[in-house]
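Only one chain comes next, encoded as structure tokens, the form predicted alone.
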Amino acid sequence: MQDSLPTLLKKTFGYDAFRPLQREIMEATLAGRDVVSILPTGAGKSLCFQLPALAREGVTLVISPLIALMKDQVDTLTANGVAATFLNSSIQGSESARRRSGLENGHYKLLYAAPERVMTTGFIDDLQRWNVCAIAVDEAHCISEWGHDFRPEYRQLAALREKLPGIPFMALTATATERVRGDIIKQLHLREPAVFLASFNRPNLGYTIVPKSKQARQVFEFVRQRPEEAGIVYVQSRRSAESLAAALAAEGVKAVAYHAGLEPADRARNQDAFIRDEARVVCATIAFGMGIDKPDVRYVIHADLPKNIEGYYQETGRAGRDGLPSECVLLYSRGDLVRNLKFLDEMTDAKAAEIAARQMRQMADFAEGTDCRRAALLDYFGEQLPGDNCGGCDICLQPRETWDATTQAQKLLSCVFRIKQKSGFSTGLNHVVEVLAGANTEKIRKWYHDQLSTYGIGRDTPREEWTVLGRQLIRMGYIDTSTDNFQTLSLSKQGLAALMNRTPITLVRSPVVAAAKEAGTGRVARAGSVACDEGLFVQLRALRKRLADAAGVPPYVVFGDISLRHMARGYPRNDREFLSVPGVGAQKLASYGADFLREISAWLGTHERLTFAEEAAPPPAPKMKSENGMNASALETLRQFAEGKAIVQIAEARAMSRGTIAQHLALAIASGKLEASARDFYTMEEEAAIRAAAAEHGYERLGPLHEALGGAITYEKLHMFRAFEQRERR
């Protein structure tokens, strides 16, 4: 079965090629084992169970959380010549009985359901029936209350195990944390699961994190200078969601709304619009995407604080499906997390509302922070970017210098220490603001803060530069905060002892707030670019968009747009040369061949054909400032360290995770920068662990690596391993 999978591949699906980690997750489903799949959205994950489908004798049942998902794949699916079905409350009557007869009879080859529905006491006994061989389970992260999107009727799958015996099982989603791909394991009671984990990084995906002003302006803008793009637009509430589509649409834009109170045929209408390209842009809260398979969204915008780090990862993957560049921006104001936290308050579960919080507090976190924002995603998932520029998000591709904010900072501190020591009580960082500004307010005046010898002393600096110094001082640990809404401040045994010392404070520059209109407008050039006859492009989507109506099915169903992109680009003229477009198997030549030939044959009787060089790499973007070729986050870290405190002393004082503190240290160590011992981070014996599984894996890439070890070891400890490694290397 395996030695048939590419031939498979080429004439149903058009490709030539697996992506990473496909086969071998293939060839362990067809062994018989069970599989856990982590791969990126975009990362062909449907491929993985679709495939091995048509291998197989009998039918795959794959659990999908959301109807729109399944109709999706299932058109999509068709299109190719594949035989599958789905089963589910949008089925009923006649229609419903011609698919179980079609499944009695052997004449499908995948079967789409809900988790509700498969457990029912007779859909199990249908299954039984129905020669199911095999068994997928999508969106994998619902069954873990660790993850961003718990649905409880997950838990019950595992009783499909002793229902249909010996059966494999597939778990695949987009992000999991370690925690999550465990709890996955444990609750769908997986047997020895071949672990793939693939790399989390987008690089097809720039990522720009600017601040909320004027929401509506903002995002109108940006749309406005991609006329003929579709993108998606999340807010937090449905009024918003509402309020913002009416604004675009005021302004000429194509748009419509998306969230879960509005009526279910709105709903549906809404969301069928936008996935035939009748409506460019959607606004929608987080209701809507997880069911969406268009590959061409070509940006994404958060214009609401994204409630946590994987929500966020897994929305803006929705972009680029394709693997064409696309945007990813967010609006940030950090009073979306204030009014989040809010919310909590209002939760009973206590333990629930704790970790929604902690998740709140690492998403601002995310958003406020100066390093690599490519980088900061793959270190939550426990993966290093390598290098120290990824060349397309705005922290890369606009380089901040770092400088001495020794003077300011004692300033700040200095303010925070009068206030208390004055008034008994902590204030938040905006009345610490006001007081360095000279202010005159009710409050300063009620609570005698005017009369402080801090009052004033930061006249001659904006406030808004006050606040962004504020944020990183607390960031780095000179600075704690409330732990309730207030968010109020006091000095840190750290900040206090370099308010005494006048320590020596490095920080990054962080430049004057840029227009939201600016944010994502440059075309870099990343990964995935394709050059063609830009012309020839926009016929061939006219084409498209006529033959998916008269068929009832989205555009991207009859082609992708990469599959156009190629065919503007190698203008193929008979059916030999339109096959090797990717995205062209037999049945698609043998449905719409004939059409696109013959556009591209009219386009050249009156256009020139033009040629393209081989697609170049992008030159590399210039690296951030630094010192030593340590960033200032990294040489606080260091600081620290040197002062005697542990990895996870560093990682509470300065509010970030334990990974990101240890890739500081890893990298002083691997430069020659930090004098260390290896048994400082780890044992003699757990040295010999990794030597052993980096012999066969290596350890550039952590994932692998650690995976290998069974998650024994630490991704700390593998990081310190590799640097060690690297330093004998120099």
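Everything numeric in this text was worked out from a predicted model, so none of it was measured. Here, rigid core means the biggest group of C-alpha atoms that superpose within 1.5 Å across both forms. Residue numbers count along the first chain shown, from 1. Compared with the form predicted together with ligand ADP:
Relative to the superposed core, Leu21 undergoes a C-alpha shift smaller than 2 Å between these two forms. When two forms of a protein are overlaid on their rigid core, residues whose CA moves 2 Å or more are considered shifted, and Glu263 is not one of them between these two forms. Core-superposed comparison between these two forms: the C-alpha position of His449 differs by no less than 2 Å.
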Contents of the next structure:
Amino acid sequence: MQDSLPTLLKKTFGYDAFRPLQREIMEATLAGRDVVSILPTGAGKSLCFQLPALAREGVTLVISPLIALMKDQVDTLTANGVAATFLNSSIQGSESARRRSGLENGHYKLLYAAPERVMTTGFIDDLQRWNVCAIAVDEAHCISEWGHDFRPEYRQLAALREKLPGIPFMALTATATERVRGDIIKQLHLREPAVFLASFNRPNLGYTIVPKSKQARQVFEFVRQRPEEAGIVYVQSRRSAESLAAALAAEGVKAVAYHAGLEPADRARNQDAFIRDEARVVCATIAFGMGIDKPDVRYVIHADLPKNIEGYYQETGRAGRDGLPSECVLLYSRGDLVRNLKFLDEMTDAKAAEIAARQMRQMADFAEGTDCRRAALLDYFGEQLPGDNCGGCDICLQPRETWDATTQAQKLLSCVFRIKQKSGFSTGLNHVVEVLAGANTEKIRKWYHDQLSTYGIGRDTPREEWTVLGRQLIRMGYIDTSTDNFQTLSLSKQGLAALMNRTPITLVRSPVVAAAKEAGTGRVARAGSVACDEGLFVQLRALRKRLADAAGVPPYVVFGDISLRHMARGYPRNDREFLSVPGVGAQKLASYGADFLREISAWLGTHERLTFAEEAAPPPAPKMKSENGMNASALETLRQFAEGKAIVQIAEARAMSRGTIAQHLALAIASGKLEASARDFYTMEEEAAIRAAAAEHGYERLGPLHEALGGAITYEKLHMFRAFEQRERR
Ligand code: ADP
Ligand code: ZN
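What I would like now is the form predicted together with ligand ADP, since the data block earlier showed the form predicted alone; can you produce it?
To see the whole picture, the full complex is given below, headed by that same chain.
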């Protein structure tokens, strides 16, 4: 009798429940369909092909790009009692012969191989003889030139489909732009695949953005408060990776550097030290990350401004794969943006430079934003977070401070207006700020801007504050910027009206300016936490490390932090209780049960047993499609909209951001609760432009659509467009 999937899940991997979409994906592949699984990092992609492999006759081939990763995955499977192996260039001679003979005898359920292996002579014949029954392509975005990690070898995989036409394929990736997804389907010749797209929300990750002052000091303070935890610090250059690691090491933190400039042997050694819990902190450039599966990275710090939101999201995603609360901290300074933009001068491809510049500004807008960080990130992926407060980012956790910005806004708006009036051309924000500050620059002298009535009227306020205010007014639609690289300012219709009528303007104080507090000293309580006896937990970790070293595997292969925390919470006394710990299956019980039970019982001999309250319910999942009910806050927005107010007016009246108000309306439109006309939000010409771009890029993810339109159409309008489209579909 074949075990059911849930039984296999418990027996082999020790888990009680599937993560979202895992079961659906497994059932689709077992039904013989081709499958595309797009799940964020940490969602549990591996299990999607590993568990079905156990339920099938024959061996499942897994294509994986990195040799180190292959070995770790095979070690993990072996530790769970699954017969798995890998073939690559590091395996030779008698060891290779041994594995091949195991494959001939049908001994293995899973075989990992690198893509280039597929084209070696005879390999496809081998596969047929070995009774290959399914093929999983991990990191499938590597097949697409549109992805961030194109590997030409992946293109050869199409040959597999040709030679093994009856075998179901599964492609897995965490990269989900429409383009990449389409490319995967096309290049692998998938046949009417079942596509599964999970939410990109990571409820266990907390997002904090703090002003950058003294980078090394701030990082050290953060690290010092987490003496037991492992983390990654991303920096922009090889040199800063080295110097930051050295600075931390000088303070006694076990830190290593990782970047593309290191000798391969040094790189491998540093990575290995991190995976084996010997180095706590890696100071890395973006070269670090894809090659590691370490599930207990507790924080990711961006000590320099990332170049785009997609990259930021992927890098923060390396924290907390195991689902335990983890932190993402960004040290932000505007100087980083300026520096990043300057690098672009060296680019010869003007179009590419323009796209990169736009992405960099988008990233800075995100950092300076006053909206929920999670909502802003998910927005990029086309998702909407229910409710107004995610409970896990600096914005949502601090009371929002609003201030009456009317007078300051009047000064800035009128300065923009006067410059254009006097000179007949517009300038960028920097120049406007210089005029307000009464500076004596060459441009001011050349253009006689010291004769403007607004010259020097802003001396009382620091320049950075003017800059932030300017950017807020741009975001709120009072000021338009040209779409070329100069980003010159002009008043929008709304801005002109505000200037003429002295419209009151209330703003949320940008947290990046509000307080120059130290980096993330306060911990954010978050989804996924497992309260436990911390003393015992430390003890169990030490035991884990000893056992892992003895077996020559990374500690997480023995047990993940989640399992240890559950042990240090439930204090299992016998095999039966030990089996109820998540992550403990039959094989792990046999290998490690006795050691851990002994440690726990010894602990209880000298310590009191603690009790813990029930775990909190998980937070509500974000909605991919806008069909959720309205909360009270959204209803209030609808009421004011029905009175004829515009988005910006409602936002001001309620001291909420425009984005939130727009989201309320978009939800109501999409779900049919609000009868509105598209003309309330965007013009016919704009609609035509959006529609044309959406035909190519889709409209599920607004980030790519916004980019395709050259940034000329605001996110707000795109939100509304999507809502009307969704309503049509219903
Ligand atoms: P991904 O490849 O999507 O980043 P992984 O396959 O590495 O994710 O899984 C992340 C972590 O989640 C691993 O430690 C894995 O053991 C764990 N995991 C996967 N599925 C489940 C499940 N159903 N229940 C509990 N833990 C799971
Ligand atoms: Zn939030």
